[in-house]
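Next up is one chain by itself, shown in structure tokens, the form predicted on its own.
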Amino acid sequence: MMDRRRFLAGLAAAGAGTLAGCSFNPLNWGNAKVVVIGGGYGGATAAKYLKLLDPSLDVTLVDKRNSHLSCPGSNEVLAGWRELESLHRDFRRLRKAYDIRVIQAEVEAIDGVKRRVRLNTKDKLEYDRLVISPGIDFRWKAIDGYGRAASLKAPHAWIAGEQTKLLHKQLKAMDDGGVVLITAPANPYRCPPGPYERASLIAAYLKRYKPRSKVIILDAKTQFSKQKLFLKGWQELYPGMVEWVSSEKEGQIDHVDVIRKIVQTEFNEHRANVLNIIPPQRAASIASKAGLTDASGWCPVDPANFASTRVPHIHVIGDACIATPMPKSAFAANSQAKVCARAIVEDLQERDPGPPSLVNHCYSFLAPDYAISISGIYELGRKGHELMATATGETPLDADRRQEARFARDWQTNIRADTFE
């Protein structure tokens, strides 16, 4: 592990290297059609950078909503720091500034042979290349007693929206002295530090309004991202309020009773006043319908360009793809989108895009003026079939947490601008 200053210098170099050497002149290949499915941090970035790299491309962005509701920041809604509406990211700038066609519709089917996307509007979109960034869905049968209907009683709130509002409402209604129980799934899943940031921000809310209350995390894992930093922060900020329970101690979850608000593990029973069940995950259903997933439920890709290894002329980025050891984060999706966009532009011109360099940097808040982070730079391994972390960095235990919180706010502003503006 390198020191923080050297790592941040490498981080900047890797980010610049993502698009280094790319021609910004229109191609002579013709007005190739690229369809992008999903307007989140992966899809919107891909659509934007495709047009930046080659304005002659015919780029269409398809999303079932007229704006994206950001998951980064949604834990802050639970803490009462911001309103859910502040997380909306609209597509107007992508339309006007980059001449991207934006369609609000649901994708019903993808025909990889005919290279055609069918929408619920009955429209059909032809493509030369397809980029899909569909996000996640849940393995509803993975936890006995927890399915779609049960999530209306014990919200997962792992996709920002009504579930976020429901969990916040339940926290506000809970009596002082109550127990909030969060279950964290096994890897891989969206945003590995997310459950622990959530526990922290719920604890911040409880400390202010319901100080006799407690947060318990039942974890399917025996360790988690930024563990030492979180444990130190909980001890400093919320002594006795946050308890992390490893599967090594409790075993795995056996079943959930959302009516009685009980979680039964292999060795114990836990009762709660508010249940936040985060179930195991997989790629969104459109990915499996299109034949892009393997037995893991995620989408295998060539890490050099994020092309699907299962269906030609389709690229998968963001949470849905297998890009180990990169985490499933907004920053990772944004970085993958740029590599993917460059690879498509170069491939259409029958040029080699060269080896990719990818970046991830994840901030987590523990309080309004207290944040921590973890970073990674990723490149192709020697065989070229998988990614490897060539540098990693983490907030030092004695770092200035206020400064990290300022960096985290700046990151929120910057990634929004880089993706949607």
Given for the second form:
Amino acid sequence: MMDRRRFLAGLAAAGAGTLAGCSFNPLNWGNAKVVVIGGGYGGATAAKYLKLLDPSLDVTLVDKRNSHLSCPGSNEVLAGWRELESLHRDFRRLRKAYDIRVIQAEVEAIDGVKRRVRLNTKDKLEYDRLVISPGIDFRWKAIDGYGRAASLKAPHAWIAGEQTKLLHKQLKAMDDGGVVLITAPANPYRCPPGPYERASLIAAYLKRYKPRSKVIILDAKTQFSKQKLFLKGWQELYPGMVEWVSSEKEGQIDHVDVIRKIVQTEFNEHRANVLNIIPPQRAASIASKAGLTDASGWCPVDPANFASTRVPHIHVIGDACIATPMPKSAFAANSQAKVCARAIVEDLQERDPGPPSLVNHCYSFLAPDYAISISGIYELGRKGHELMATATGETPLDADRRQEARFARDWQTNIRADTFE
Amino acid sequence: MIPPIRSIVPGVLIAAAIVPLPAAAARPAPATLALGCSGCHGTGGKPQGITPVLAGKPEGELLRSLRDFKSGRRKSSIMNRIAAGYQDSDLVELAHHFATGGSEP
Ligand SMILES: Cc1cc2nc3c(=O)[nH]c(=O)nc-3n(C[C@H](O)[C@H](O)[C@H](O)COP(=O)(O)OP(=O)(O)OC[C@H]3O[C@@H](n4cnc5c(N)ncnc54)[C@H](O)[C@@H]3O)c2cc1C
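Show the same protein again, this time as the form predicted in complex with the partner chain rather than the form predicted on its own.
Zooming out: every chain and molecule, the one shown earlier first.
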């Protein structure tokens, strides 16, 4: 069968002029319109790879900000060895090198029937395919006493930006001997090892400047990602400084008082000098507004191409989608974006993209020269509508942590380039 | 834009639904497999830093490395667990893809 590109080339050779005046212009076929919402790790990668795989596509990327602020790397800001400004990822290369139209605006509504996106500028964008990678929002009512206003006193710092700065400022202002209390949510949430990397890097800062202080993690879970590796690392690097408290011991959080910096659990009361609440999460609000979420608050998709199972012609990738057993990570969002982009390109050309293959590989720093990682390789399960891991693993307990740290730095550079450049 | 063929020829869909699955499920296309590598090894297998370059490496060398990582003959804190997730036929395709530049990134 002749594919669309060859078909179009043939038409052009026959003389495009003969097409003038046709009510139905086949030349438009090659310029299918794809709109991508969200210029984070999922969305930026999707936009770039759509154009890499088919330069004839008309691709528009919409983000409410004029650059993306990377969460990976933001725990290092708390350690004091990185400036938040270094985490800005602008869209210049996407615009210039890949000819992607980039619009700074907030998407207010998606009309899945008319295939139209409405922006807060009142402009409307039409699409043949829509990819959305809007990230997360917080469930502000999940923890009694912790709403949006409370987060200005006790930051979550789980979307990088002012919140990261606020937490950093509070850490710097804390007296030696203080307690930093981090609460970690139940699964699923953005970046499963993130709270423990944060505890490590706050400990790195405290060890140097306020060595009598402590970090306590109050967990809503009974186990956590890379647990053995983190526990071993804390013992080696920060003996007695990091304490992890399982929900088995404490029960769930009952109430938070951000003024007095107290967390009340079912069985106990914890006082902190700096309080970092990482609340339970859901897909960003535009996803639920568009009818893409299910009762869990996340978006169900077909993992073969990340098409929404709820609204046709819309694909959801990144933290917002349900891709179990993949974690919600930048690495996973980037991997999903490529599979999704390729599936869209193949489908628009009436070819079968075949089954997906996905990867996750997440590093956590415990110190500048000490990192660990977790990885997973994923493909379609036997039933064909769920992913399964064909291999998972962590840094071997006896492996060289310095080497892992070097690879972790490399990853930051390479994922940045693969996503935004 | 026209809708994909699948939805305008309903018979195709119905036929697909009643045909039993083949014994061995299809493997992901080489280009799809290769997309998984770029998260660390860079777009098209061209990374920066100490992460190994994949693009343009001799096919035999790539395949030997991948197989040795999968079997554990060659030790790596990372690649042993990554290679373990792929079938041997995938490794053959990946080595070929990166050695020849592939037709897609
Ligand atoms: C502290 C921390 C450390 C982390 N470290 C790592 C790590 O080391 N490795 C790793 O792999 N992952 C890490 N992560 C996880 C990673 O940040 C996320 O998984 C990743 O950002 C998800 O990508 P996404 O595209 O789904 O969403 P995001 O990257 O959050 O992007 C969403 C984008 O959509 C935009 N947007 C949302 N709604 C709208 C709208 N209505 N209109 C317009 N634009 C909109 C936002 O402005 C944003 O730019 C970390 C996370 C945290 C919090």
